[in-house]
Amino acid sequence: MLIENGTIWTDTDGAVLHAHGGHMLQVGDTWYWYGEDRRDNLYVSCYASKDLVHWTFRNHVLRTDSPAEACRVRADLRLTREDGGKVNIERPKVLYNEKTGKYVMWMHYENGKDYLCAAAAVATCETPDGDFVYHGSFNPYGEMSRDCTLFQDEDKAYFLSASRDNADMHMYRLQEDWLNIEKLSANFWQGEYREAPALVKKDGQYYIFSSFCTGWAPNQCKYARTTCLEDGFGLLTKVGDETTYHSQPAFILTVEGSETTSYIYVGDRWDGQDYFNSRYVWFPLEFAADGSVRIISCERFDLDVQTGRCTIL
């Protein structure tokens, strides 16, 4: 199916698709795409697709009026400000916990006035596209937590977020139910100011992609790799051009087919003047035998979810 970059994407009803800063989760033969929805009283919306091209709107899974329920963490359960205005919910990521049977969402939380909260937030649901229950926001071990991602490695899950005013990257291993932090597993890139982390595992190696901190303006993406997550990541290597083809990482999509597996860099092409004019870009990733990675910049490509093959057009 044809993937076309830099255009306004719409759902099967013809409405604009709202899923920036998002994440995808495959359940059976269906992919669920979660992302920011900054309209009205909305925070996170969910879409579903069987071919990664035709997306059907399923639900506004997190809203200002979503149910809130305290968990073990002493957290701020408010989803609106004291004046009734919206808070900021950014970069929602969702995984399924087989032990609890719940879909767990982690995200970046701010108070809607400034970026001084720098908090993580958690929500859960028993279905991938139902109404998520909000469990509040908090600062892991008292640390700042901004741009973030979730990553599952077998039965373990990790939450990564930019900390110390974005100067460092923290990686936390989650507790068994994925609703709280088990420990700070690694703290890396001290003072290098990386954000928008996105992880993928290939051939026993873990790759992390990130951007520099330049606000809405695009910049040079870099990646690093490791064979052990809890050892952290080492030196960064440039990938793509100086603006990452006018994009910022959101997540890495893995498409396993009957013939091969394709890895897709999914990014946001932000419009700093008009957020709602921001676009999506999907670029195939090419991994070399020496472990290096290349982002294949293209306007369009064909992605066959059955075979896993990706063909540049």
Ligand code: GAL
Contents of the next structure:
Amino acid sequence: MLIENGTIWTDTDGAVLHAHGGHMLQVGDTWYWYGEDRRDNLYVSCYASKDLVHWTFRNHVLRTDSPAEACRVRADLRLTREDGGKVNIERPKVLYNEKTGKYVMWMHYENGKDYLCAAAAVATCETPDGDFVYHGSFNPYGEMSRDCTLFQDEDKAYFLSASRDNADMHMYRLQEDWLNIEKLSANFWQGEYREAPALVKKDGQYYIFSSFCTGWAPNQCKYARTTCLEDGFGLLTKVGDETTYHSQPAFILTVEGSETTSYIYVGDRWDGQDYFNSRYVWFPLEFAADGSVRIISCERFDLDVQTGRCTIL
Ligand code: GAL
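Compare with the form predicted on its own: the form predicted in complex with the ligand:
To see the whole picture, the full complex is given below, headed by that same chain.
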């Protein structure tokens, strides 16, 4: 199946696909793609696919009128501003918690006027593509929390977010139900101003990709790796060119097939003038024997979910 980068992607109804800053979750033979949908009263939309190319729209899973229910004291449950306008929901990520049977979404929350709330927000649902129940926003341990991601390692889940006005990266281990933070596991990249974190595990090593902090303008992606996740990450190494081929990380997709496992960098090619003209780019990752990694920039490639093979065309 052909992945064509930097073009306008549409769903199986021919409508533009709205899933920026997103995340993917595989449930059986179906992938669910969650991402930002900034139209009308929408925040997060969900699409489903079995081949990672044909995406069927499933639901506007988070909206201004989503049901809200507190799951911790003093969380802010507002999904609209006082004047009725929208707040800002960015970088939604979803994992499935086997113990509770719930799909758990974490995201970055701002008040819709400025970027000073710097809060994390949580929502849950019984199904991958149902109406998520919003559980409110909060500042973990009172800290700022902006660009974020979720990562599952066995039965544990971690929420990572840019803190201290983006200067440092925090990694929080979540409590068993994944609805609150259990502890600050690691505080790393002191003063490095990294955004758009995206993690993947390969052969016992954890890799984290991130961008620098230049708003919608693309910059140099860097990665770091560790064998012990809870130690956090250290030295940053450049990967890709100085604009990451005009993109910013959203997440890393792992495609486990019958012949091989492919790892794909999924990025947003933002249009800073017109958000709705933003595109998606997917680039296969190439890992060398010494553990270093390369982003294979290409205009198109063939992705076979059965075998797991990526073939650059
Ligand atoms: C980027 C960030 C995006 C969005 C944007 C707004 O740096 O990664 O998610 O917040 O800034 O300017």
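Only residues modelled in both forms are compared. Given the structure is predicted, the values throughout are model-derived calculations rather than measurements. Positions refer to the first chain, counted from 1. What we label the rigid core is the largest C-alpha set whose atoms superpose within 1.5 Å from one form to the other.
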Sequence-ordered runs, three or more residues, C-alpha shift 2 Å or more between these two forms, rigid core: 72-74
